[in-house]
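Take a look at this one chain, the form predicted on its own, written out in structure tokens.
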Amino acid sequence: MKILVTGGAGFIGSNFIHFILEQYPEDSIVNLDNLTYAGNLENLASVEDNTQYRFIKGDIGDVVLIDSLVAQCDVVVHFAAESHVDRSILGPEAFVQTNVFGTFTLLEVARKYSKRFHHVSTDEVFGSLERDAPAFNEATPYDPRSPYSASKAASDHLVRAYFHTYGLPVTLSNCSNNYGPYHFPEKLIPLALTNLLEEKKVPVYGDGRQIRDWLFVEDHCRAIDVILRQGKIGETYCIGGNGERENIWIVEQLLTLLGKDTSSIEYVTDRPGHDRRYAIDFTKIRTELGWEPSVSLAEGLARTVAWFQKNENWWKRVKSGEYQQYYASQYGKS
């Protein structure tokens, strides 16, 4: 399989092209990313030398790079996103550009040569849950909070478009929140666990008491490939972690894995609009596909906290800034 995957030197992105290589080795990868602020080449630096794996550095909104690419491909899946909701706030307008126009270029290459398309989504289109509310599934209707959610909605929306219009052979996942490997340090896991590792605070929105359910990168990856190589053309795959917790409780175990206590916490302003609790139904994937989520939160925190100890000057160069600097010497700025 020929495959083309946009937005690969993030962080989810560029954790599914790890699986896929080593998993299909046979397979071959085209990684296309416009290495903004989240796209750092040095989480794919152990694939460089790999034959099965290439990247490019272009915008998914350039149609003629698009164009070239897609004819190559066997299928296209979907990363490529603006997705941090504080920056949505402040700046709504690159939400809009990347995350509805470029699906829209994509989807309409797609179209053209008639590819297989996946479309990586989120569990935040379906906007905010009570406490005592059943989770989201497939038919929850969409209540977008935020620029972010509302341009991923959007998104979603027209992939499922191009299906019933045009027949284009797509399938869709929604996925809660991913934590692991090579994580951006601006959501809360990463966040909290490189202040701990530099004594620094804990910023802790409101009273920390919203849940999410967190799901392991990994598992991420492994149920897109069941989409990918299983599921029904034209279906939506919610995609959980069997991990609902609220903020404060992560927070809480992350001291724990590192000998540090509440003293290290700082509760700030709760963020506009911020949605109270999200959950997902992962029904469907597993009776239909048999997909579930094979790591624990314990588990896959601990070896979250493992890896960033391990991988310190990573994390540091990101936070630094280094990494942008050197990507806009080497290919100019985007």
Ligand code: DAU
Contents of the next structure:
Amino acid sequence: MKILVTGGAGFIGSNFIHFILEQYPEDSIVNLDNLTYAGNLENLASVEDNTQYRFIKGDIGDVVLIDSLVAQCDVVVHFAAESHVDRSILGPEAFVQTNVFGTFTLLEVARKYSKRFHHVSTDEVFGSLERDAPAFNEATPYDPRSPYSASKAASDHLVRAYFHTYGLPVTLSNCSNNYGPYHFPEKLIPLALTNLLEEKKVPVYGDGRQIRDWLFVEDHCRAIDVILRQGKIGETYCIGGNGERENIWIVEQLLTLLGKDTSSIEYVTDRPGHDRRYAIDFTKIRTELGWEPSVSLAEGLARTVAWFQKNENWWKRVKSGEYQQYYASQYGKS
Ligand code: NAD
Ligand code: DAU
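What's the form predicted together with this ligand like, now that we've got the form predicted on its own?
Then the entire complex follows, led off by the chain already shown.
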């Protein structure tokens, strides 16, 4: 299979490329990524000499470039996005540009060549759950509440519209919070972890009792692969990690794993419009495609801590430069 991966230099995309090249040595991958602050070719250093892999620097909104790449592939797996909620609050424009217009451009070209298209989306499109409400599933109505989730919701609707209107062979997935190797340290787990490794405090928003469902990134990659090869065209699959926890629980776990105490926690001003709880019911993908998460939260967190301890050079480089300015503007300190 010839796979065009968009956003493959980011966190999940790079894990997906490693996964595919290991599991299917006969497959080939073209990775299209314009290397925003979140794109990092270091994530792919170990495969850059693999003849089955090719990197192209470019924007998903560049229709001429996209045309030449989509024409040559069998499937598009679309990860490229602006992905951080806090950044979408500071500056929503790039989110609309990439997540909505960029996805639209890709869809138009996929339509021209009738190419199979898998769209990677998020549980945030469903909004915020009460503590005792049932988990999100494929039938949950959309209720996005941040510029990020609204832009992802818009792109999901476009993808479905291209299936219904033009018969484009699409699948979609909406998953919960990923974590693991190559996770960009602006997100809760890698930010907390790397701050602790630097003897800094961990910023916890509001009361820290917001709930997320945590999915180890390898399990997510396996789920996308199953959908790509066995998923039903036109269908959406919700992917969860069986790992619903309050943020403060996650932070305390990391403190324990790193031998620190709660004096490393700093409660800070809450995120505007902060969704209280996300949770995923993944019955559909389990019963129809036989996928379920295989890495427990305890194992995944231990593996993630070990990866960040071993790859200090990676995250120290990532945390320098543009990131420092962002962190200072977000938290008022460097
Ligand atoms: P990321 O921010 O780590 O990576 C995004 C990648 O897309 C980067 O390499 C960036 O350079 C690239 N990119 C951005 N704009 C581009 C453009 N215009 N053209 C080409 N490339 C561009 O994101 P991630 O966490 O790996 O998320 C990947 C996808 O999964 C996103 O669509 C996101 O919405 C979705 N998702 C993420 C999570 C999560 O927990 N991280 C959960 C659910 C869904
Ligand atoms: O649910 C899937 C989504 O998960 C993806 O679609 C997004 O791309 C991804 O970024 C992630 O969004 P969140 O906003 O849930 O992730 P983040 O790591 O930014 O925050 C997780 C929780 O931790 C959230 O409740 C906010 C809180 N938080 C976050 C940061 C960065 C803190 O308390 N302190 C922090 O410093």
